[in-house]
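First, one chain by itself: the form predicted alone, in structure tokens.
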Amino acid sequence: MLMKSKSPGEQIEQLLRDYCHALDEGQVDRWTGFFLDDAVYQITTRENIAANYPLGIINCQGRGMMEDRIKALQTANIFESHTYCHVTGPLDVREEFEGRHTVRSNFVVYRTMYTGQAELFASGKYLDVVDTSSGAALFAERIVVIDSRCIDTLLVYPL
């Protein structure tokens, strides 16, 4: 039997897919999996966007950052037990150039306490620029677009 290769917009739903399942299911270890080496993630607000401030709330260049990032959440951050559950919304993939392409979804992410008490994280957009000429679709950059001025003090774990 013949497996027919996924197209890029398949790759590109897949990546989205894995990657908030893999956060959802408390897997942080795979996050920096879903990113090229010198990948950009950065989470900034719906204002300094509108306000076209350069600089996030969070900023890692490259993957070493992101390494970093995940190490401190594992050995230096103290919080309580939690969980989180990604919803997003249809993909609108656009551009391709190079086998990169421009990817723009909405999000809200539910956080669920060792209490049971459900809540809403976050919401906002991703604006992704992923890359496929691998085959493997994997993000070059992923740009977290929150709605809220409030920030949690939860908010080093990725969205």
The other form holds:
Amino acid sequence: MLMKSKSPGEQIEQLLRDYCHALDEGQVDRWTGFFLDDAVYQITTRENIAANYPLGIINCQGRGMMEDRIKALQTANIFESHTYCHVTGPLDVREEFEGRHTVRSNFVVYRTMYTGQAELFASGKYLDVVDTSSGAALFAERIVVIDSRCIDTLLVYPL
Amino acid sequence: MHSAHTCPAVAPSIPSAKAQPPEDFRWPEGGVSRVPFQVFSDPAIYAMEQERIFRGPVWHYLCMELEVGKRGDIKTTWLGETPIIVTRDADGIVHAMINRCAHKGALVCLKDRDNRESLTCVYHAWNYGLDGRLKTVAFQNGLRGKGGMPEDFDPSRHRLEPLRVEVYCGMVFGTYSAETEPLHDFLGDSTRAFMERNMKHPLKILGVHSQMIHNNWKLYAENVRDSYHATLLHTFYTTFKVNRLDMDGGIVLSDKKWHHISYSKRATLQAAAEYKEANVHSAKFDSDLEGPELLKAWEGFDDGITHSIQTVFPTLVMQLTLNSLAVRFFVPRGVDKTELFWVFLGYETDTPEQEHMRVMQGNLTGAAGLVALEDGCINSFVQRGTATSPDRAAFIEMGGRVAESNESSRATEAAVRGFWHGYRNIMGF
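Give me the form predicted in complex with its partner chain now, not the form predicted alone.
Okay, now the whole complex, with that chain kicking things off.
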């Protein structure tokens, strides 16, 4: 649990760090816990954003849909096991109104699959709305915009 | 809509050195119910396919008509491995041509999409009309009376190599061959009727992306015709009763068996004991959705069909899963690599609520599709399993040994056999 004594900026940094470390350690159970109940999580491409197309690669409206996705990948979907390594850039944080911040950061994700080799899987930017009003930072929105239009093989775990 | 360019002024030249199959290659006994693994990994067969299928007497999907909706629109795409330009000229006519300058062979169009009055090669500024005809050559007459092209240089004898084009159901099709039958006949009655059901509406694009899959292109062509696997591998389908073999449904093969339609009717589910008895992996996951709005849908048609996959030989797929309408097409990128493109669609007449439902159902398919992401890796499992055993063959006898329609069951590989029927026919195997 995050302590109230931390500044909003520190809380946001910790949220983004914990998020990446949870996914990179394979702790997908923790993933939905980084979001507000009615949060939006999307993965789309630079091309879709530029063309103003509403349909990307993943679109979860609310934590229920995120939980379904995690349950599906844990119990239903079939794929070869693999791991992620997130590397993120510095944050650009702006407070929009009390307790709500827009945050932009760049990322790359390396994926290690059955070949045993780590390969660059995705690069892009996180466009986040982070809520710190409850004293613990949580995502109200995380839009993941990847640079490539092309996904290698498949995309199972959230980015 | 505007008509398409149908009769090229210059027929593309046919390569004189015909690609040949490897000398020891022979299709095994058993006809279309056996597929030699060699066809998935042999570079010589792959080269032959480029010639006989992709440059042969077959219609190929090139792009959505919407992508060249306005005069001057330019879209680049591929036919097999060959880079292609599709344009709409100032008269509204759609053209397609090889993206290769008549001078040195450089790519002429570099962008995915563009809008221009003409096409100019960046290398030496040769300039072409949107119909591919050469208009001007830089320094044709040299400078200050020196240099320039020979006096007998005739621009009308040089152009971007054209394809024959037809536009149908919002899609642009092209073919190299002057011998290809009209698209109407190539598709056949049953294929056209179902394409018109789903696609003959004012379309709009809702989203696009692609997947690089690590397998020969024909493994994906089989995969989308394989109604046997769909509800076994794709757990999500079965669990949430989007598509199961114990719903009413069937397989319709086109007259020539090259194309197919697989459909099911969700309202007719009568849970069959076989799903439990066979200990089917995909029947184990039986909990409800936390976010049920994922599957919110409306009945768009009055024929009861709620799920359909339709193929057009060789590399076009149309899906309507609940309301999720999409075109998929796949491009060979080498003998063991294929790029699978997804174009998610709606109708211009959709209400905002309907569009929202289509967008949410977009979660079901695509590179991260809850019901279909397995197809990104399953064909690679076959590629890796077969690559070292070219002398062995697949055994494809579910539902019989012939390629015939089956309107009572989808526990059949009839459409897969239909693909191989067409493939052997055109390849001469």
